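First, one chain by itself: the form predicted on its own, in structure tokens.
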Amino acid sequence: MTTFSPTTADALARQAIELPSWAFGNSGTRFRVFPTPGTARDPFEKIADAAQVHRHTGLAPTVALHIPWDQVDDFGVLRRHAEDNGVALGTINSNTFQDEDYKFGALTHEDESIRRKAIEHHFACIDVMHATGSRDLKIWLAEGSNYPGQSDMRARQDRLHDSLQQIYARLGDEQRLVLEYKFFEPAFYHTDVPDWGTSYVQVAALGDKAMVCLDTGHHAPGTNIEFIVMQLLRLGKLGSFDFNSRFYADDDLIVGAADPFQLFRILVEVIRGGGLNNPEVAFMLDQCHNIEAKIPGQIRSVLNVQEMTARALLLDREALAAAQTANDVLAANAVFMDAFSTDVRPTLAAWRESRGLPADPMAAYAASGYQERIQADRVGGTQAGWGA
């Protein structure tokens, strides 16, 4: 059985992973949104489910919300909620994709007064970052157009840059803004901010507080997403990570389903580049589970994450180095695939036994009764879901 050296150890117990709000309610495809039993009907209970995640793992200490979704009478209240629950609120996400005025855009819309209004959205979302004590306010826009000539795509970048700045201009001293991009979907011809080169010309205009996002769902199809994670490391501008796998578009399926391997070449970049346990670089899902069984989905998919990341530690550097500097293409990718190929599974679960964690988190939670108790005591009431 592989033994992880102190150094491996040491790192694997500082990993932390950042666990969505909304992958805790009800979701599902275009065509229907698919309720489940004991599914949380508010944000309160979607955190008491996020904390059965870390503790069953230690992996998830802290939970994303997204505004006005995740909205409450009093954040201090839901933070007090969260620390009692063992967990910790983080990034806050806002919404500019679902109100009718948004149709045409909303930080790039023509209209300023609609403008004004998305604008005074994300200013409410750091009102709710100075109450719940988190540092990152994350922006995806669902903003762009269908058809050649449909839209002026530099007057666009002109107003997305004009309203960015006036939400940086409103963070604290120990906020960030992290900008993330989609290459497509829901605009079809054009995305105000379709790849990392985009939100990293618009962050880098900003300041040092303003990052970017790297959702690993929202590339097109055969894109070397290690290179991106590799050159946003090395300019300083990686700010986060949205983990989730796809197949054919965002599919936000559990992380490591559909390519483990290409999740193993991103860590070993981020390793490269000095993201592990780095606090400038969060650790984020981005799930939605619309058949399987959401906390369940979401220890899958950290530990998902640990085993990659305990792979990547693996990895000979030296040798690999050796190997590349005499150009020799054999040797070095054998290096790189003997690290992948190494099944740390018996190891990490030793590891965890050692940290008083359950060896097998997915059993322990399935044991637990936890399931059952919220399947019976959540009864009534409207479940959260898409929207809500």
Second form
4 protein chains.
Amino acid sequence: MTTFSPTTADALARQAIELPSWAFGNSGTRFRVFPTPGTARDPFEKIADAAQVHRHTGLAPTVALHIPWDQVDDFGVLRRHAEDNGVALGTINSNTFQDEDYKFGALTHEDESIRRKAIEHHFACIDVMHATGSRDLKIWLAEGSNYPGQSDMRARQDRLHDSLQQIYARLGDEQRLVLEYKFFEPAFYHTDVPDWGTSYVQVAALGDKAMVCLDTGHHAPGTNIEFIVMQLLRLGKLGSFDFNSRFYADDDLIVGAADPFQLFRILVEVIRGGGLNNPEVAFMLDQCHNIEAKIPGQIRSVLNVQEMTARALLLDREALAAAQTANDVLAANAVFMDAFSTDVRPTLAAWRESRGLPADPMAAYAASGYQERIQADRVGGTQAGWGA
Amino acid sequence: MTTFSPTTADALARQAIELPSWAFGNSGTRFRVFPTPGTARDPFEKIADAAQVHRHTGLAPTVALHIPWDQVDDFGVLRRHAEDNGVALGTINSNTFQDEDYKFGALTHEDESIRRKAIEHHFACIDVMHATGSRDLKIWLAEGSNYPGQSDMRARQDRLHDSLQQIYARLGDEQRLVLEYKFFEPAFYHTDVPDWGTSYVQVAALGDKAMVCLDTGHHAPGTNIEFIVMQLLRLGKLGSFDFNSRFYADDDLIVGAADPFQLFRILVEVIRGGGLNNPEVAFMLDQCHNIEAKIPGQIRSVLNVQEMTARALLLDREALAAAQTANDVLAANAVFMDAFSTDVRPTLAAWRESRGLPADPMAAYAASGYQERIQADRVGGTQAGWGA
Amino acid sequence: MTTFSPTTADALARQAIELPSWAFGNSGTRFRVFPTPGTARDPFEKIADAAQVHRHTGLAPTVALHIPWDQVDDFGVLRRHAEDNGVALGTINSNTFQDEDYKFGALTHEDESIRRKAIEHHFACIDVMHATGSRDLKIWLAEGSNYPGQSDMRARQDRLHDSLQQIYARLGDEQRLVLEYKFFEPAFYHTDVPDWGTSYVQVAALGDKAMVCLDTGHHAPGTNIEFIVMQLLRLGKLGSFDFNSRFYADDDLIVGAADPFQLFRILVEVIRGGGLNNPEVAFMLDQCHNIEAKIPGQIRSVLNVQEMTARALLLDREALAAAQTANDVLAANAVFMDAFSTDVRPTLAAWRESRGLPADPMAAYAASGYQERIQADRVGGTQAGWGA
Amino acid sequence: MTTFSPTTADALARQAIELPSWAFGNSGTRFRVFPTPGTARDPFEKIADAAQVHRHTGLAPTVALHIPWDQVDDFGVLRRHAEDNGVALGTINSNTFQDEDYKFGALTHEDESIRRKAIEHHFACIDVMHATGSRDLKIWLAEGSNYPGQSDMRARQDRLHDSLQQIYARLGDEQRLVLEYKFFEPAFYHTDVPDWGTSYVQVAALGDKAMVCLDTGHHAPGTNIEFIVMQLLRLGKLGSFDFNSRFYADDDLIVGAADPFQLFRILVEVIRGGGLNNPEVAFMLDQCHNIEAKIPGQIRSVLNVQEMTARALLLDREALAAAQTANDVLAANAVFMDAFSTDVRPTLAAWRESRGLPADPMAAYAASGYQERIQADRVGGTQAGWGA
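Next up, the form predicted together with a further copy of the same chain in place of the form predicted on its own?
After this comes the whole thing, all chains and molecules, with the earlier chain placed first.
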């Protein structure tokens, strides 16, 4: 293969993956957050860094914000800063897990005043969305409990519904709420939205503007994630992906780094279900570059998604369907693996160049001098992080 | 504690757990099915054995059948045999995993003639239900695929919906369809109903008479099962339990044997959600006594459920609610553990005797001579099994 | 049961569980460390808090230190402070995961100067041990890698051996090195001592004074931990326990909170293998009280271990052996569960009182006014934590 | 890349993968064993089928036997049959899991007469080895227990040691014993050799001719298998691989089908540790073709191993070492992924042709007419299987 088919090339050209602003700040584990030279110190620097990813890949035109980590006085200024850098502001992520009031819950809290505060935090996020032009309000609930008996899971579920309903009612016509689920962490016994089923029933109870967010690292061991992708697309409720990879828990590693074949299977199912380049299905990263360089880490990540998308687009669906219909297990698997085994990198490199992008975005970034510049310039101040 | 409160005693008196006929036949692993002396050779003997469990415990008034394992010429005769033995026939379980036609699927099969055959098998099961007076048709789908690419998961899901709809339409007014989910096995890459979410969306699309069946051994490692119990009760869709226990996969061990605290937590949530002694929520066992004696294995199982129900009923919900409201984690957990740590066995023994039941059903069965009798009498013939 | 047998009472009277100083500081997840009112601000306050646990339970005569978290100018002073509070200083825990030099390894680091620094940190810990009178140097390696290819696992293993050998050579005659293993976290792809096998081969290569530390939360899902306890006792290499409990990963919850039956099974195997009250086998806690009160959290923890020890001591080993020999699966399991199901709390309460201890240590602590006092007194300063 | 380097080509030319005779018989799950048209009916036909795999791939010169599944009157005749078909007989696998006597154990059984019988079965296997010219006696222990308390794990471990010692003493000078470990199944609570550590300590206690067998499907979820490969090679105790792949449990799927990247990582570590084409480290398959065609299933399997070996041989170890030394995480991972991402299939095809082998062994087998012939010829008789 030396060139992509026009359809494939077109699909690749339209692909867009949103970057998380927090990937450009420091992150770590409960044991230690190691600093990285040149790390951004504020939302403006984070966006400048994110723009580098887009500049070298053409894949990352938007940046998601996290409130309050990216709180600024004037989001209009931040928006113009982004535009000046060639990117736009994207999804707004709320945060209900760091205020002391939220130690035992937020949108599910039994204390009405704390629950009210958490709901109003989301109202404030919606206000930010109006200022930034963002469409999606993403809610990841860190809520849950650590010990059996600690809380009434049923009542929390009902309060969650009520809280979400109030937030949903506040959305603008073009805005959406996407509800993320997560198996465990930071809560260890139960989380209030642990699985796609719970997220689905909660958003289905809200209305058409509420969707599910699937984070690829938020499942029990052994979960068939592409099945969930298929099911949510079938139900019309897959609102967005948080891409990353994991070996054990929510490791938040570079997408495609732990199990590239799983990423391929997910993308095959996305394409099968009409989710590729479908505005209803946002592609985002949610990663932590604890020990590796952050900007190249993000470049590698979007390239990994692009590469697996290209492989998935190569899948000969007619041949696959024929083998499936014949129940020829080995033939069907061979067609499937044929796409996965194809090395699309040379073709992608040529295609990038044809579009005025560097053949090797990693090398182009390294050669750009940007990293050296920020390491030299960003002296003083406090590197951005999670504020944990 | 020397006696139960009237409420607790009443709840215990009303508890009923359905036994699976197949627990009285031989079972094993893919490596070996070991025979057990005295094993029943036909449905009549299985029901006679099941009746022993009820006789000594008062807990197991019904027996579930599996078609075709329990196929007989005249189900009216089998029904009267059950009644003569003091039990009734219960849930009818279909089987779409042993006919060669079903090697690649049944209700999801791409070949319309095979799918038709599988649907009609369920029609036949419904006919059996009319003859046996059974309310529930339980469908466990063994369908899925072993290799990525082998089949089109999305199309299978749509065909499943169509098949279920046809079966649902055939149900009598008082009959129900319960759809079981299972993480894996016998299919290894994907199963068509792998999780509660899928079962829920499938049955929700059918109507009020379709419900979810939760088998406690059918989840990914680490899954918080009591959360699912809570959620399905909240959604009004928990149709039945298949109780058993597991350390790793679908081990089908005696319920409560692997993690008694988990069983307690499940029962606490059942009571919390109004699922105890609620006719909508059937309690059943689904177990394999591969190496242990079968009739005592079933007696032990229903006693384990009873014992954990008694402990769960002891939970001081007022004290728990107070501690929860105060977010006193340790106090709430202490109230919870206080119920779990209570040894209810002496009180249960006394209560059983007060109801004309043996204080120690295990000992009573051992002393009854039944086991010796069947081991002596059941000479010749073929012991019942799964016919795998 | 109203009293324990003399043997059981004696075993309980001799039981000692070491407390981790860090349990009295704040801890949390990568998302947030929530403060708790009254949290200790230095090693002296931590030890005072730990002494409360011993005062009310008689179970916790020693406190483990973590260097550098518990670094003080004069360990002799700290030692006397402990003695004044009725406790002694115990195991010294090294820390090679928070210095920036250790971002990519410490005892396994490819850079000899960094590896030297890590080795010398352990020499310093041994010096502390001489000052504190501690016997055990506990090494938990946070080292590993996050991405395939990142590092040469084999060379690291060899360097680890060399590092440990140097540290081992420095031990005093009465001192020991215990090497902890951990499945994952903070490294996500590989850890240098992931399993008991690796810890065993590393310490076996050192000599008799090197042993394995088993942390109950450091295993893959589904691991049969009591089997490992059995095996390490059989091999004479079980040096210590880090007790805690977990639902998913290394949750560090209160021991016995997640799966009390597992704790029982572990203690049965400890007793079976001669590990109870055996000076070779140290019992320690390693827990994080992220959201619950810390001192009562530790009291609850040692009580949980005591309670399960009492149940395990009740096991009728003769009856068990007879049932095992007869391969009577249900009888053997019944004997086993009979011990587990026994509510030992009233007997324990009476036995405690007979020894001059409060019947209910949790209530005694609550009534003591200590918590209110430290919440009032500990004003200003910085609460202790992990310094992450 | 259009040709392999001489070193790579040589390594590929020397690669040999042993086939399991049982892969050519029927297999399935506890739910059903589906027959496959043309399945071999006896050891002679199995070997003829296995020879087809070697004929088209040049990769599979030996066939492992399983006793008693492959019991014949005269193993000399079977040996000549194999040689006539261009292959040799390989590892002898014992079976201590299907005789009724072994229901509760074999080499670990408490009853000395049953344990004696199991030991003597291994003596008989050694006799077979002399007749077949086999080097390795492979012992997979299906032994364990299903319920806590059922058996004394410690005593079983000691008896296992004694049994193995007797078997080991019987080995000829050039013969070896390889001991396989397995996490669970068919036993559900404990298995007597659950992990590499246990297998290692058991074989280390025997002597130099005893080694560990690593089955890639026999680990807890999330286990880093290549770490174990590294460790066993480091310890000089990796005797053989049983290759297969799995999504959940011991699925026994085609190697490389579930996680090709994991297979790559394993092979990288094999090469790193000197295990490739090392006679000490036998490569074998252990798979079940439950639903797919068996002979092509085996062809696909050896090709998958070959393909990943080729990719692993492409790894630029100098560049990798440089990046590792620099702790350049992304660069090291990039070097690693560069090898994995390379499509070696065209080069392999050309290389095969240069050696007189078909470029596409799957197509060559399909075109050979062999499958049609056996389906036509093998009429009557009983298809081979596990005899479960």
